[in-house]
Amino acid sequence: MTKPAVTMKMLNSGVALVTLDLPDSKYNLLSERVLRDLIVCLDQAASDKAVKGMVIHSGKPDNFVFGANIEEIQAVQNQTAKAAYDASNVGKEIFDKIEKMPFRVVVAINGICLGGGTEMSLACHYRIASNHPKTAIGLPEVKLGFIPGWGGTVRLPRLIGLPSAVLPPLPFLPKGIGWGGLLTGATADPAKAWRIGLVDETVEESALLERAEQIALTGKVKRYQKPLKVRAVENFLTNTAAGRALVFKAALTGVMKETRGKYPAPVEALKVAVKAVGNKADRKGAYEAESRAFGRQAVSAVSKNLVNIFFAQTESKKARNNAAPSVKVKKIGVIGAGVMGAGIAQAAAYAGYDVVLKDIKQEALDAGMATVKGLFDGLAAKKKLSTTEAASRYAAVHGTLKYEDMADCDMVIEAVVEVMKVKKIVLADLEKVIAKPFIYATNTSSLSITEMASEARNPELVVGVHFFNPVHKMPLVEIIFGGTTSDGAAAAAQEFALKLGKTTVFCMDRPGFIVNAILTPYLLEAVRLLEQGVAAEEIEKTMQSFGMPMGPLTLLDEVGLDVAGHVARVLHAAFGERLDPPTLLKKVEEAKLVGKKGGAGIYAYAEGKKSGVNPTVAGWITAQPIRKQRGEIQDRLALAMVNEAARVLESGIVADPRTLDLAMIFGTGFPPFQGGPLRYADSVGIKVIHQKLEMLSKVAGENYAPCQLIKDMAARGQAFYQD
């Protein structure tokens, strides 16, 4: 007999205790099965006159409900807007049962409470949360391209007020107003949830159920008492037409600034929220507006792309072949105290590791340690760490000039100069002082892991661990298998990166790996366009309009023209003339213009701020200024990535299109709403992509000649994704 996901038992007080506990799962998800079991319990309690109240809680130790079952949402997405609309109404009907119970219903939240779990909580008469460190309440649906569809978009602004539902804390709002979780997907910790009225009380975890039972019997709670000024402003902004108009304008401005209009779900959520509080008597109309908006957004291309990314990120946490780490990593060594090495050392210490940071020069080591301290001081300034915690974690980083201090390290991450001979020497020197098996993880951006491991004592323990700059901001780490790398070594490297909060992707050894291999043709084409007389501003604006977080020329300066030049040379040597760096990039390198970090690159900088195209670079551009349509510029740049992405997939170094697209989104900021370069290619159509590449190869260079995979797919009418 199948164990139920929701059970109910009567307490001696007459309160019905409903427990959510999805079998064989670490997390509670509001799947169809769970909702079906919940209905049984609700109907049973409603028909029992002996029931005096109800408490709903979780049987899981650290989560209440993680949200709806995304696989079921994806199934709805592959149907029609009407199917999504109907699914929204079904959820509302179930939660309406809770709201209409003939007794008090109290939800007791311990741990994570997201999405449908929060919507169910909003339908309860009272909400109480524990102070468990993982307790967090939110509605992250907009991050998946749709809005809360089970009543949350209506109930939340009615409960906590319109400004706190849709606006972050802003200068013109009194302190105590502002969260904005409905439009951003942000979560609220117990203290924040209590102050804004999202929960009625917070208590110690050990007292949660006892207190919830008392509230179910008495209805007495200790709500946060907002100051009179705060209540007056909330009332004006929520319950008057003029106030709602102010909130709508401010929220819409913030959303458009953040999303550039590429993500419609937050705007739809805002419209429904305003309607929900605008005529509180018209609850049916507000629910209808929510269901219609959910139906439209859930089946949109944007939402499908975001859900696909969600699944890719979930899958990316699994080790290859379910391998266990071959080395238990407790202590980390980092060799090279430059920007990358210092960033990796700080991230490791922040995650709780003991770290040894080594360099060959004292001044370089001192600069690296100063970088580490500055990053921790910055976290303390932002209140993400206390000053004591920041000092303690900084103390976990030990700076040294001696290899001997790394003798007990379990993993050593090498972040030295990109020269194969130097990297091999570093490995040999480490093997002289570390007697036990250890993971040698190279942070190379393009060099061969296989060659690096060729003279190693344990070549199976040599693995690529490619971080991106700046380490504390960039979320991706590529885990690269050399020809001899074991699954266990890769699993150890992945486990380390995941503890740092990174998203990981596996790939095989190939020059440039995934991200740099695809990004380099894009950056080279941007320089060629500049060289040919296209205005830098047009190049930048075109790709920002496409959805990139910054233009390609700005990105070159941010990455460092020296780094970009090195990668370009490696790829040129590996793949021939199609990746020959343009003359302008060679001149930049010869002039030792390294970009923003050196104060000058393609752009000039004043006190770290961009101040126009560098006059020296402008002087090298001899072509007459020309105007190109943005569509042509976009094709030149986006299709350079698409064609190279297909080549990377064709090479077999990455397992599937989803992994490649995930890498490009988290490694380069490729617009998530586009789904990644291969998902974007599918949306355009592979036959159209093939035709455009053929045309570009005739007018813009043979580097655009479509790769064999695209030719074959176009001929067969295939797509990268089969859904």
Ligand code: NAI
Second form
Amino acid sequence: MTKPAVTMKMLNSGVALVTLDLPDSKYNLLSERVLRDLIVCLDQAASDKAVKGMVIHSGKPDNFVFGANIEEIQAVQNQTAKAAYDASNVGKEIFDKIEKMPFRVVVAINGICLGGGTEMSLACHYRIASNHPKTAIGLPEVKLGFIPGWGGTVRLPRLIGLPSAVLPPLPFLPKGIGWGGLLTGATADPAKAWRIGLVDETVEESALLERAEQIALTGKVKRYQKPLKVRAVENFLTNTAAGRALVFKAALTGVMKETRGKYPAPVEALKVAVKAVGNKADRKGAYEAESRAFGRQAVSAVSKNLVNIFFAQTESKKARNNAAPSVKVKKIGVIGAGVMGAGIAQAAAYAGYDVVLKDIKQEALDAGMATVKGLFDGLAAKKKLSTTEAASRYAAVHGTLKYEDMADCDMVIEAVVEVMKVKKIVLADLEKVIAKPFIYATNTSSLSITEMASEARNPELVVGVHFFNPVHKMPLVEIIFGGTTSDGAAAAAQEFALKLGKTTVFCMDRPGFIVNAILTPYLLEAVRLLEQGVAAEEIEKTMQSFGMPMGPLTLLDEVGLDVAGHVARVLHAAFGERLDPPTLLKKVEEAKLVGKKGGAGIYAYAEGKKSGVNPTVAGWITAQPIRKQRGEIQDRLALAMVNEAARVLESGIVADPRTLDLAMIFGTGFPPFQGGPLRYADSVGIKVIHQKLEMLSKVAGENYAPCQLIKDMAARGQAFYQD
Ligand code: NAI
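Switch over from the form predicted alone to the form predicted in complex with the ligand, please.
All chains and molecules follow, beginning with the one already shown.
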């Protein structure tokens, strides 16, 4: 017999202690199996006259429940809206059992409590949370494109009031109102949860169960007493039509600003929440609205795309061939204190590593150390770190000009100038001072890892670790296997990047790796359109409405035209004519208009703010202004990425479409709701993509000629993804 995931034990007091503890797992999930076991316990307790109360808790040391099993949700979303609607109703029935128990049910939350776990807690009569550092309560469903469907969208606003459920703290709300987790997916820590009424009490971890038992017997809790004024405002905003209309408008404005209308789930959740408090007697109506909205959203393309990314991200944390890191990394060396080196040193120190940062020039080192300090000061100013923590993390970075100071480093990340010879010398110099095996991680954006490793003492320990600029903001790191890189070295590099809070993807050594290879043709095409007379504003707006966080020309200025130009030349040399940069880009580069950092690029800047196309650049555009359909502009730009993405996949440097899409989403901000360039291609249809590329290759240049993989897939009627 398999071990049950939920067990029940009678305490001497007559309280039934229900323990959630999914066997062979570090986490609790409310999978079908767990819910089945829970029902057994609930039914048994309900029919047992001796039971005087119930406490539900987790058997895991640091998590209560992570939520539903997303694999089961994915199975439902590949069926129909009706199937999702039914699944939503089944969950509601189970949690209604809890609510209808003839005795008090107290949930004792220790550690993470998310999604379905929170929905279950909302159905309990009392909620208490421990002060465990990991305790956090939230409903992250909207991040996966659906809404809480097991009664949570209805119960939450009824419990904590409409404004706290759907609005963040805002100037017009009294202090103490506002969270908004239903629409943002944000979690609340125990203190916050108590103040907004999401939990009735917070207690020391060691006293959690004892306290829960007492509450189950007495019903007495130490709720946060909201001041009268707060209660009055909350009441008005929840229980009057005028108040609800105000909240709805404010919440909708906030959501639209955040999502630009591309993510429907928060809006749906908002509508259900407003309905749920509009007529509290009509529970059936509110439930029905929730189940329907859940059904619609769960099967939407947006949700499927977001769930796909969720799995891609989970998968990306695994090492290749499950290898263990071949070097235990404690101390980090960073060589080159420039833009990237300083950023990497700071991120590593923030993650808790001791760091030695080396440059060859004192001024460069000073500037790098000042950057590191500035970033820590910023974190302290934003209260993400205390001033003492910020100071001690900064002190963990030791700036130096001497190699000797790196003698005990386990991993050295090289971020010096992009010159092969220099990078090889740096490696040889390091080998003179570090006697033990160490990982040589290069942040190169275009040089061959294989070549760099060719004269190394331990070529298997040379690996590419490609961060993006700015390091503290950009969430992706590409981990690159050179011809000799071992799985263990890549695993060590990956573990390091994960500790920095980054998302990692593995790829093989090929110019541009994944992200720059795919992004470059897109950026070049944007310049080409500009050169051909299309208004910059049209180009930018088209791609923003496609979902990109900023337009391609703005992105070029952010990246730096010198950096972009360099990458383009490398790719041009490697892949030929189709990557020849347009004349306009060459002119901009020659004129040293490097972009935002230099105060002028494609755009002119006044005090760091964009102020229209740079007149110098405008003067170089000789073509007559032309108007193009947005659809055509979008195809030229998006399909430049799709075609190149297919080429990258075809080259075999990346394991699967999902990894490639993940890289583009985290490396460039490719819109998550579109799922990544390959998933986007699937949604358009590969046959259509093929036709469009053929057509574009005739009017917009040979570079659009569909690659072999797209030709083959179109002929066979295939898609990149199987679902
Ligand atoms: P940078 O020019 O800002 O910094 C390079 C630093 O290395 C300078 O401070 C220089 O004094 C120092 N340096 C040069 N030779 C050295 C040596 N032998 N020993 C110690 N220090 C030395 O350059 P950046 O932009 O930080 O780029 C560094 C590396 O990162 C390059 O390989 C580049 O391709 C790569 N990269 C750059 C990105 C960017 O957007 N800037 C993005 C991703 C990778």
